[in-house]
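This document opens with one chain alone, in structure tokens, the form predicted on its own.
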Amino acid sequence: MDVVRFYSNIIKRNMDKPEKINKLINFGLTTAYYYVSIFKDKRGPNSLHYLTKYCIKSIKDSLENPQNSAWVNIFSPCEFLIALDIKPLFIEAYSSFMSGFFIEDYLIDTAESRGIANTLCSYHKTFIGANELKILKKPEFMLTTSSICDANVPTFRYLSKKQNVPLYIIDVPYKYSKEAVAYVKNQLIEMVENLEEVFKRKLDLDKLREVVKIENKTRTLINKYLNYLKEKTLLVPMTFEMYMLFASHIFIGSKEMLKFYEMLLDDIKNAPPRSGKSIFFVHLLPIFEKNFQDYFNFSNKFHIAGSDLNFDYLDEIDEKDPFRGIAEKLILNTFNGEMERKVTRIRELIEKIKPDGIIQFCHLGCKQSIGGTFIIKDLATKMGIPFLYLDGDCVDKRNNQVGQNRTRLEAFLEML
């Protein structure tokens, strides 16, 4: 018996319940923390048996603690929720989350019956889902940007408007400039003024430093992690690269996350030499798309090389004035502005890890992504290096056309 499938079916037959449905998700998040905690997983490193525990506990923690949760986007500046000890809860790790229950499509379609475009991301379709239905409980704030995701700030608008929920949108420049620098770094100033008034305390300028100083030390440790990727392979799912994203975006800042880069920088240096064949990613892995699963899954015949989203910015943050330093960091990340930029880092990026081949996942919805597929696949060509590109649904599974993806993806792989 599939348990998760049955616990998912237990769900769905409640779904008018939202008090049961909250209990029956934090029950289930409960579950898995404590499987994972008891029975490792032997064929993965020790980083990803830390991480694994970690991100579940996060989603847990922020769902029980609503009245010191903010829901994020993943590109929101979370360090100073870290200094002010409060929670985030980003919902594209949430949206994963329910998609890993099984329960995306109810959501998906809750939403869309609600009056949601169904070309809207399904990342935002399923947490707008859950908030419908009142799964989800109120927040004190809501933060987002206004950069690369182009659904971001219309969801969020329309979750803070049903909640009756204060939201801080930062608008990030497209350009740097120090006038830009300033415009962002003014917002910031104003939107901790905003957090400060809600949850009723005082941001503590040199717990900002310190959090911006780990953040440092682990983007040291990010940089070293790359250097030996070229040459070391490191056994993982394909939900480890993207168990990364809390760490190398919502959670960077915390001594959790430098612990875990510590950890995966000894697992690295510690692992056998690379062998097989290393694919890099573009964007976004689809962790639940079965041949990609089949395929990359602990195997060390194709492995994966990493992803372009756990590197869109390497440099360190101005730690004497932290809120000219995070904005400098949103307006220059890799995925911010003119395509060029994202293209000129994952240049950098395939020549340092030098891999065997590049797939780009277009998920749907996802407009920069798919609309840059093709200036990507022809640096792939002027770097001799095979390319492919696939559509379909990170979060809906119901959008994968899976015995067109097994097709293309094997005639790939053999040709690598």
Second form
Amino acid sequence: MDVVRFYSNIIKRNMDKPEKINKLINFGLTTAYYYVSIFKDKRGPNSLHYLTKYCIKSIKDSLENPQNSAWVNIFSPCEFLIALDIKPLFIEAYSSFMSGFFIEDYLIDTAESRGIANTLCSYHKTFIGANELKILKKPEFMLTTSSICDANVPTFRYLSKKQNVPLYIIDVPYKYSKEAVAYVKNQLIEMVENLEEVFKRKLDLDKLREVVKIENKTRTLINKYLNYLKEKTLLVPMTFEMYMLFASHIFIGSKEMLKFYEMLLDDIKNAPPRSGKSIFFVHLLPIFEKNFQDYFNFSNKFHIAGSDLNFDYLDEIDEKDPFRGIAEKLILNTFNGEMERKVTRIRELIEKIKPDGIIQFCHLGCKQSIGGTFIIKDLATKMGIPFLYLDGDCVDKRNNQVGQNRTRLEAFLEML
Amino acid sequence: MVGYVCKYTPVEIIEAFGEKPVRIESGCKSYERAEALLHTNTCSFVKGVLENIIENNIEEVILTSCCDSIKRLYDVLKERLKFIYILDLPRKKDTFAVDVFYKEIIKFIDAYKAFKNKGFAIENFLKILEDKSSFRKMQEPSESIAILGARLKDDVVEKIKNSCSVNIINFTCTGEDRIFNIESEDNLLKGYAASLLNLTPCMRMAEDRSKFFNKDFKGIIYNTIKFCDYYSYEYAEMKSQFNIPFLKIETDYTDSNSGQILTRIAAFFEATDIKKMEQKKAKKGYFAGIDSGSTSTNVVIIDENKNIISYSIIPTGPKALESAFKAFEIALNNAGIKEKDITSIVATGYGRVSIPFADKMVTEITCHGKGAFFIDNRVRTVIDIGGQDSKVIRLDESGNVIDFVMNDKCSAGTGRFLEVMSRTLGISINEMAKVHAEVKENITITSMCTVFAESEVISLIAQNKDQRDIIHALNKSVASKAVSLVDRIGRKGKYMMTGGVAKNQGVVSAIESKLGEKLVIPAEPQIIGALGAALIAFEGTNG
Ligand code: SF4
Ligand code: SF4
Ligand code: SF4
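For comparison with the form predicted on its own, would you give the structure of this protein in the form predicted together with the partner chain?
What follows is the whole complex; the chain from before opens it.
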């Protein structure tokens, strides 16, 4: 995409003018938004079209209205923000978009030059770089959980100090117990008090219950969708699975995301029966990796059977006591706690979806995920499904050894 | 024996069981067995712990839910040990958090009771706590150097303590005085849980640590560990805030690494006057400096008027001492003098500790600074790129070293990098150094890592790219690594480049174009360290 390159060069040339960059990025998002609104990609289903638009708009909205926005990580309980009508900006998504604009390298180098470890996850480095260069307007609030990875607490603490913006850290215990639930519930209450003070509005409990109700409805649809994956396939790009994180995490509980899953369910019901080979992804998909793009985007030979990150919590939340219910959701997330939990969930998903192969793309810097690679490999072996792990980076394209990965990926796909 | 790693471990409980808690260290030669179970990019400390557990057959281990790497270590060990427990350690310390931790401790006691089939006597426990709390010594920050950041191995801490006369306070995971505030006996365990959570918070805790580290220290040594990212944030914040001497080190927890670390710490002490150099009475004669580097051994001899009367450069053989003798002999012959004519010898470089005939050892950092300033006193920044490492040294107006950085333990951007590439290109290193200018295509090598860059070069060759353009790209790559080191301490001219790579015209001009300034290149860039050493030998005896 030469237009994008051209645009990224303009941005890079102006890095010393934060105001201008901010405008350029907003402009890029607006253009992208109108582009996808007008030129619908005919290869993909309606739900893809709807979701893409929603995701771009949500980022645009929070960037353009910093006075009503909060920076969050992907596991933050955004139900409260939705109920309070605050716009979350989730930093992993922002970084991903910056990689889409081809400026992640510049942002990452900036973060590293300030002393941030070069082995840190690039989702975090990119965001920190953007913050260092002041191309992000400061939000009113920041919110992070200590789950799922080590990067969250220190990154947010660093950002909040730099920007002088209040931060709330929700410490999610490793194990489930009644004390752990009480601990998190208390933190959620404290967090809401902080939000109310900063944004000068009161949380309406009924509204929160409504959000949770929609969330529960949405999860029923997610479970239904899962049941179709065994026999049907949608032709989608890898970005779809990643955009879905907006729907399964940050914005779950909103009416729009309920609508998305309704559309998705329609799409999959009407999709052709499964053909070709289907690959299940552990954790993340490398949307900017050339080989993967070539092989998986809109391909009916190899398609994406899903990623466990979109199915990390599949139960109901207690509508009567949403604080407690959400606390439980945070602790019982399959990515939290022992690896055993995650393994169990992946096993369930594999049994349901019956993919032909499993790929774990080991995102450089993601210790929580790569640390378990060999355990997932064992699981795959036990279940008799081919497993491949490849090292690379989902954001920083410089870390992808495209040539080397090609041989391994092709050999794996040939094997299926 | 019960192995543990974290300072929040309830070791007093283990002791009350009559068992011996042992903190697992992680010094080892290779991670072969660990990397069969854990991905290579896991923190090197955790891999070392795993090696250690396997090697020493440790059967009982207690961990905390410290970080992602430790959590995965638990997952890997779970089915492999007789007893393993991971304690859920909260990041906060409010009453709810204390409840969580207290319950965890109780559960641990139950699990251990069941495993050992023995009881837990609360009286023993109380006694142990009282013994530990009875003494506590205060240390004065203004007289101390603080070690902050990631855990530092005990032996390295010991060596640091021995190499200077000031107090060292170790704030890392390995050094905490355990003080317990046990008021009521009726809920001893709960009070204990609360005391543990109230230790000086480590990086992982939610609390902001900056208030714990006041600015009164004489100096700060900040440690980071490869693939542990926690600490870089605090480092990034601190380094711009503090006005006191600050040294960042990166350890990788293998045995091989501690030599380099100690060199840097010694240089830090020298630069900050924390360790005063001993001074002797004046004598006349000749003075020698021996720089025993990893690639070459260089000797310089000066006379009492600081004239260089001879020098030698030879490749360092497998035995550093032999090479040092040889190089010394050559230099003596060149000068036409005998060993007895030499008044004083100073050794520097990696191999300096193994040169018994030297009167004194000084780090190569101080020596390089000294030598460079002597040659050109306008120099404020020395860029030294040798065979296996590179460093950048900042000098003040009087030639004192005030800051420096070294590359991480990796050959990217060093002479070794160029050597590997010349082999890949099938040309000699001299030939490679010659070619420059007239670039047809501006290629960029993206990988910094030698191995990856090599495969990039191979594919460039396959694409039939012009050899000169590839060389130009490689020179740029070395230059950008060097300039990024410079940027870590900030730019300041004039610059002098030393070390073997300074003879490579291509690299020199690539650095010059990045810095936008001409570099000073000494006539013989490889002997600057040895020259500095000789000058120190001279000053030591005449100053
Ligand atoms: S990729 Fe891994 S390290 Fe990066 S934000 Fe996600 S969980 Fe954290
Ligand atoms: S960082 Fe903290 S929790 Fe982790 S081992 Fe060190 S002291 Fe323990
Ligand atoms: S050094 Fe860092 S990554 Fe390694 S165990 Fe300690 S806190 Fe975890």
